[in-house]
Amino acid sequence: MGYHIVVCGSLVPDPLQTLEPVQGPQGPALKNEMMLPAVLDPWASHALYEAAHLARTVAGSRVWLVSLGPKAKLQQVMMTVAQKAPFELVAIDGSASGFTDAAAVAGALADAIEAIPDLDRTRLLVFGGWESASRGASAVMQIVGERLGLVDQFQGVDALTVEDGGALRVLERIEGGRHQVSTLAGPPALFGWATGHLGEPPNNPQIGMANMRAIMPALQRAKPAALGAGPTFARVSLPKQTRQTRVVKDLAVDAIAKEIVDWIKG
């Protein structure tokens, strides 16, 4: 009958921009954050591409993208993302800052997933980024799974294939640059994706136009998310760069190499 795949993905500032943390009136933030161009989180992008690929492979599957962020920013980003893969948007109007509390964000995502009409929990696969480019806590997807009662969770997933009989074969990263292979009888389950194995799909204007017909009403229906008070920070600042330079003439190559090794070890 196909899968009901829900992808959780938020917005992050374009990684090519210079990000400078500042202490704002509401707590820590990024300098000129609302002016920075935004993109869909790269980790979540992999999850979305994998979800679209799985939906094409298994007939009858549906894909939802649950995204938390300011509506104006969501609209800008969806103009590009909508051309990559077919999905139904569930928008949540709220802060996408990396300084928000992971548990509060996970709660807002879980509530939005539970409110999706016609969602079949027996066919549910929740996808998301193993980490995020804004927070990197590796906690949001795990908490979402716990809130939804999903016992089977896999983190650091690189591949997911459907075997004969409907079993799911999961390739999951472990220590030492190796993978753990697991077999799951079927949904429901949660998958935190690493980089996956699929490239970024090309833009397809036809898919984009079909998506945007539903995305604009979804943005208008976006409910505000009250994330509450997050963690407090004494200060936020960029890491300090240190440079130790010493000019020495006529030093032997072996002596230079030994000094470098001693400096690294120290």
Second form
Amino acid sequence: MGYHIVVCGSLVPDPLQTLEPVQGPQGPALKNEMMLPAVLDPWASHALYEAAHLARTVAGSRVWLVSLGPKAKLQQVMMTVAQKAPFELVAIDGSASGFTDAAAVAGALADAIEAIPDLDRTRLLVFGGWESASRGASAVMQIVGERLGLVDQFQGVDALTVEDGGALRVLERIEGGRHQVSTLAGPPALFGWATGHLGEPPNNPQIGMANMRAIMPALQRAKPAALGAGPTFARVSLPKQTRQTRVVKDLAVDAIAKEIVDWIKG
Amino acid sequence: MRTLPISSAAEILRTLPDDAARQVMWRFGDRYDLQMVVQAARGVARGPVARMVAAGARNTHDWTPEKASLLAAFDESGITSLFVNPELGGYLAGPKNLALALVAFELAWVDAGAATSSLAGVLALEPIHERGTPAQREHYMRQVVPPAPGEGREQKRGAFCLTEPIPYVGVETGLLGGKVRVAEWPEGGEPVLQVDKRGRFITNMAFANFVTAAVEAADDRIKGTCMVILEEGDPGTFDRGVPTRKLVHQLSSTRDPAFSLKVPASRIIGGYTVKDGVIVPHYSHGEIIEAVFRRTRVTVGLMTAAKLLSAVEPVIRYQRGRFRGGDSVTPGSARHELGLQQRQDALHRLVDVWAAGEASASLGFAAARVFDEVDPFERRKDTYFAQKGLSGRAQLKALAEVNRDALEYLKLTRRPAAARDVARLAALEANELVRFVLLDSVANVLCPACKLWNTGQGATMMREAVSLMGGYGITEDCPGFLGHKWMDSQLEATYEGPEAVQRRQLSVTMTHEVFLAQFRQWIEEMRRIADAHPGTGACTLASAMQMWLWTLLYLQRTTDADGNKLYQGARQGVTFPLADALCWLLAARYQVLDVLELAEKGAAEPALAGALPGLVGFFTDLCHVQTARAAGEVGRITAELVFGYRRHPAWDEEGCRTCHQADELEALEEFIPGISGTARALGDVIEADGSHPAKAGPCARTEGLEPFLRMRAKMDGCLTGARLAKDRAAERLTQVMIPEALGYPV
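Form predicted in complex with the partner chain structure, per the form predicted on its own context:
And the full complex, kicking off with our chain again.
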């Protein structure tokens, strides 16, 4: 009896791009957002890799990726993501922007999860990022869990291991670089992943092509998400980057080092 | 000629072209298998490959464990098994020329040595794939595929061994120093061959487990030349040799091996027949390498194209950030935001690099697609002739008849619909041999054109790209590794057949009547495109194509001042420049076609929504820039060829036959006042004392060349608007949004 693992995650602009907030017709957006290369949100990516790893180690498991984003961009992103691990896609057509309402997004995701045919809620593990590159509120996954009635929720997860007897041992990040260890009897549960411990799997077109047989129809079936008007933003801006440059010549190395140490110490 | 109006604000190039645009332009938007292959190769290129280059792995020509780790990356990402058909353990069905081209392009975007390393495995398999026996294909293709978990099989890797050490051999593919003899021939059994072969500049040789080697018979019991498969473990010497002290492509292993091995005759690629006690290989080494190189050379051309396009982003970033950090350069000022992009020259030169990159990519991918198209027809052609028992001259004779059908087909397609013999047209269209001949004649031109122009002109343009980075360009720290890429492009212009080989091949294939008939149609096609899309420069290109064609036909029927035939194989001073000129035209043509494809099909691609007008506008201007450049090259080359072989008149009796005599003019002055001055202005006058104007001789005459002069004048006029397009493109470069940092380490 394997797990039914549902990973929630969508696309974000490639972090190397210049992200400049602009005011669009539907509210704040990023300049040229639809034209920028996109990637699967890094936090969700970790969740997906962990899900695939768990599915590989527990026979009979299945993995779904539930993704809310513009269909055309999702298809582009899938060309890479689908090569990483076997999964089935549940696509919801809508904005992947971080300016949408977290509750509305969570509602759309929960509705999509509930509509997955053959999903066994007694074996359900919902994975996602504990935050995302487009929204750092740590709200969406918690609301998804609430909507699905999942009371066992863990955030900032770095490891999930299956113990003898089927109990799940969870490592959650806490302050000071330490982890809180929890054990739960088994599914259902929700896990908001931090980075985990797994590296990014290499692209494998063979896995990708097997996935794409189901992904392309899933993209075509994608229903539009009704996210509502969402919140009103009075102002958005990038965090300010401060650069303080001082040109100093002929300073000894030790003096430079001392100055840096003093600066660090504040 | 009309030109597009200066673009509106909505047509600004917003971002650099993304995958969605490229998939449409290079025609794999409907192939998600290829899109995945691209992503897989990109992951390797911008991950392990880039990290390795940034860490200085190119500083040695030795094959290190670090470099060897790339092989595992190729295996994991599906690059190694890309070439193998699904029934033999691969995953991609059908022809793979475009797939291989895309992989080479992605890897070479970062490092062409890595691309070469991956392609060399394909090159080793190509002889087996193209001409091997079914048993050979089954055996070796399966062996190169990475073993599945639990399979417990050792994966094999191959090398292709043709070139040999100098002196004497190694200079051309027709001469072989490698020998094959009969070592043993048991009664009623299979002969055992003794193969002695020394290789030079053999890629993958540090780790190859088998080698496909070209050898020549040195035994009366073997006929001609062939290719044989040598395996590590065969009895004898399998010496990998010393690393070649190459300066470039350091992420591939290149060595000068030596083999002296005994192998069964079943290793002759394609098999053999015993006739009157002599082993007759089914394929000579020449036949095999012709089939191999005409495919693999395209990917080499694309490697240089990738370098040019990969240079755009780092150069823009360098230009914009050039002055930042200075006390007087305040954020928000033009100097801070634009840096060197305030200067038109920097922008114009980058436009030239980008335009050349687009043209070479368009040409290369078009060639790859043509080979994907021609492959199945070629196989069916081979089967058809094999069934008919036709080979050699008999096959050529049969193909000559098909050529006539192909020409008839082309003629019918040019007729108005009402005037066509519909039944005949349909019959010709359904004829697979006709289809083969049409495609093959184009493929035979596109392959050498792509290899020659992309790498040769590409190397020149890479130098330009490097120069745009200032001194930074020739350091190891240069973002995008542009200095390495410049050096690498010189090798790409050389290996798999240097430039002279490509020119020689082109000088033959470009005169094929079926190709020329299609070329004529392409001229008409460019005029039609120009009518609908005047800003592309298609009209300029059509004029240049017309001039090239006229010049070819003129040179084919004309002799030089000494009465020697001009267009002939040995006269490379004529044939080679004309081949060069054709390359410029072909590259620009495919560039125009790709932009039209984007304009027409891009609208149906939701991921391009919003970006399309800007992309199409910018690419249209790049086309105009490139077509103007191509036309200029063609004008220069054809003018030199048309006039250059005529002898300039001298101040002698023959030369002065058309000169006016001063005393005669003075006598006429009484009847026609002013004639003396007019004649001096328009012609050459010999004074009474025999003196003449101070110049090389009387002005050269142009009888018979009036059509050329008219075309030349027309083509010069067709350049109207080209510089406005360049200005627009340059302006767009100052506005385009680029990422904060390069997508791979530096």
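Residue numbers count along the first chain shown, from 1. These figures come from a predicted structure and were not determined experimentally. For clarity, a rigid core is taken as the largest C-alpha set superposing within 1.5 Å between two forms.
Checklist entry - Core-aligned, is the CA shift for L251 between these two forms 2 angstroms or more? => result Passes the 2 Å threshold, so yes.
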